[in-house]
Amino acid sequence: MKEVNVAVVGATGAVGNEMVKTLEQRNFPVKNLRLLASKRSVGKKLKFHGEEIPVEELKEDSFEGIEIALFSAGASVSKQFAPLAAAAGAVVIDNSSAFRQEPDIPLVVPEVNPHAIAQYKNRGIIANPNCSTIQMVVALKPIHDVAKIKRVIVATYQAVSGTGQKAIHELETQVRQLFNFQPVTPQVYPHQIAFNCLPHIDIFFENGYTKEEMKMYYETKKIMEDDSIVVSATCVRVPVFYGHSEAVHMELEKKLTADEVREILSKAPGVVVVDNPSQNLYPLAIEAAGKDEVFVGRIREDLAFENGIAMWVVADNIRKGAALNAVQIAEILLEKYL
C-alpha cells in the first residue's frame, strides 16, 4: 500500500493514544503523522516508530495535505472539524456519535459490513460505531448469516476506560480512598464506581433507556443492514479498567444448537471461542485487555426462546471497540479505494 499522511484528532486521549499505537503495531503505511488535540495538550509528545512527535493544536487549517484523519475527540469536535477535514481532501474516520445515524454516512465494522466503506464518497466521512455495539455485531453477524436473528436482549458490563482517562483515574483514586478509610467523592460518575455497578451510561431518554442503550438499538440495525432486528439493552458501568463484557440473548428464525453456534463462531473473522465451563474457561475482561479479537463463550441454548441462543461476549473496548476498528477501516480504505 502507498504511504499516506495521517492525522489523529484527540491524540492525547485514551482512544487517540491507542490509535497511534495501533497504527505502529500494524505497520500502517504512514508517510507523515500529525497529532492534534486541544490547546492544553500542545507541547506533549507521543512516540511513533521511535520518533517523538509533538502534539499540535487542532485548528480549522490543520488538515492541509492530510489523506486520512482519525477522530476521537467527542461529538462536538467532530461536528465542527470533520467536515473541514473532508473539505480539505481527507477521509475522516470518526469515533464519536456525531454521524453514526446520518443515512448517507457509512457505519462500519470491517468483519461485518466492509462494503459500506465505499459510501465514504458521499461526504468524506466514515463513522466508527459505539464500542459495545462493535463487539456484539462481530459475534452476531456469522450467526445471522446462517439463522436470521429476530431479536437480541443484551446486558453490558462496561469498563471505565470507555468514559476516558478521568474515569480510569477516578476508579484508581476511589479504591485507594476506600482501602485507607477515606471518604469517596464521585466526580466523573454520579455515584461511587469502586466496588459498585452503575446501571447508567450516558443520558436517560423519555422511554427509560439511556443513550448508550439506544445506540446499540439503532447501530445494530444499520451495521447488520436489517431493520427487522429488535434490540433491548441494559448498559452497566462496572469497576473494570479495560474490557467490556456482554450477556447476549438472541431469538433466531430457525433452531441452532450450541455446538452449531460454536462451530460457526470458531470460523468467524475476528472471533475467538473460549468455551469450556468444565475447565472454568470462558472469556474474561482481564484476558481480553490489550487483545484485538472478540472473545465468545458460555454458548448455550436459551431457555426463554424456542429458537434461542445465549452467550457471553468480551472485547477490549479501547482496541477493537474503538482504535483498532478505525485502523482496520483505514486499511481497507487505502487498499481498495484511495
Second form
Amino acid sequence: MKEVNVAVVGATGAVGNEMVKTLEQRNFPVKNLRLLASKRSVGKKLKFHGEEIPVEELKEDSFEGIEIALFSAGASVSKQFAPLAAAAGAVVIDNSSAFRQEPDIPLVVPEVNPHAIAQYKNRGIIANPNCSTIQMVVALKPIHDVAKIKRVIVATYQAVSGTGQKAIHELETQVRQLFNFQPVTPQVYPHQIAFNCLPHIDIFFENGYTKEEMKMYYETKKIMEDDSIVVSATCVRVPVFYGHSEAVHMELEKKLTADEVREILSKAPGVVVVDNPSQNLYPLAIEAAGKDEVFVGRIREDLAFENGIAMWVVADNIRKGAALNAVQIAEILLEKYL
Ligand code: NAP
Ligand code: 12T
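Same protein, different condition: the form predicted on its own was shown, now please give the form predicted together with 2-aminobenzene-1,4-dicarboxylic acid.
What follows is the whole complex; the chain from before opens it.
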C-alpha cells in the first residue's frame, strides 16, 4: 500500500499515545510520523517501530506535507487547528466532540457506517464518535438490521482513562492515600472517585442529562442513520482504569429470542460473544482492556419491554473507543479514497 505522512495531535495523551501504538501494531503504512502536543511536551520522545521520535509543539504551520492527521487534544484544539490541517491538504480524523454533530462532517464507526467516510471530501474532516457510543452501536447495528430498534435504555460504567492521563493518576493517588489513612483531595473529578461511583460525566445540560448522555442520544441516530431510534442514558464514572461497561436494554419492532440475538452477534464484525453464566462467563473490563473487540454477554429477553432484549457490552475505551476506531477509519480512507 502507498505510504503517507501522518501527524498525531495530542501524542503525549492517553489517546494519542495509544494511536501511535496502534499505528505500529497494525503496520499502518506511515512514511513520516509527526508527533504534536503542547509546549510542555517539547523535549519528550515517543518510540515508533524502534525509532525515537521527538514531540514538537503544535503550531499553525505544523501540517505541511501531512496527508492524515489524527487529533486527540480536546475540542478547543480541534476547533482551532483541524480546519488549518485540512486547508494544508491533510484529512483530519478528529477524536473530540468538536465536529460530531455538524451535518456535513461524517461520524464513523467502520463496522456500522464505513460508506460515510466518502463525505470527508466536504470539509477534509471525519469525526470519531464518543467512546461509549462506539461500543454500543457496534453491538446494536447487527440487531437493528434484523429487528429494528425502537428505543434504548443504557447505564454506563466508565473507566477513568476516558478523562485522560490526569484522571488515571487521580484514581491511583486516591487509592494509595486511602490505604495510608490520608485525606483525599479531588482535583479532576468533583468528588472522590476511589471506591465510589459518580453519576456525572462531562457537563450538565438544562434537561437534566449530562453532555456525555446526550452524545449517546445524538451520535447513535447519526451513526445508525436512523433518526427514529431514541436513547436514554445514565453515564456513570466508576473506579476502573481501562474498559467501559454498559447495561443496554432495548425495545425492538420485531421479536427476537435471546438465542437469536446470540447467533446474530456471534457473526457480527468486531463483536465477541462471552455469554455462559453457568460458568461465570460474561464480559469484564479487566479482560477487555488491551483488546480490539467489543465483548457482549448477559444476553436475555427483557421483562420490562415487549420485544425487549437486555445485554452487557464491554470494550477498551481507549482502543475501540478512541485510537483503534480512528486508525480503522484511516485504513479505509487510505485504501479506498486517497
Ligand atoms: P490527555 O491524556 O489529557 O491528553 C491530552 C493531550 O492533548 C496531550 O497530548 C496534551 O499535550 C495535548 N494538548 C492539550 N492542550 C493542548 C494544546 N493547547 N496544544 C497542543 N496540544 C495540547 O487526554 P486524552 O484522554 O488523551 O484525551 C484527549 C482528547 O481526546 C479529549 O479531550 C477528547 O476530546 C478526546 N477523547 C475522545 C474519546 C472518545 O470518546 N473517542 C475518548 C477520550 C478522549 P501535553 O502533554 O503537552 O499537555
Ligand atoms: N468527557 O470524546 O470524560 O467527547 O470520559 C470522551 C470521554 C468526553 C469525548 C470522559 C469526555 C469525551 C470523556
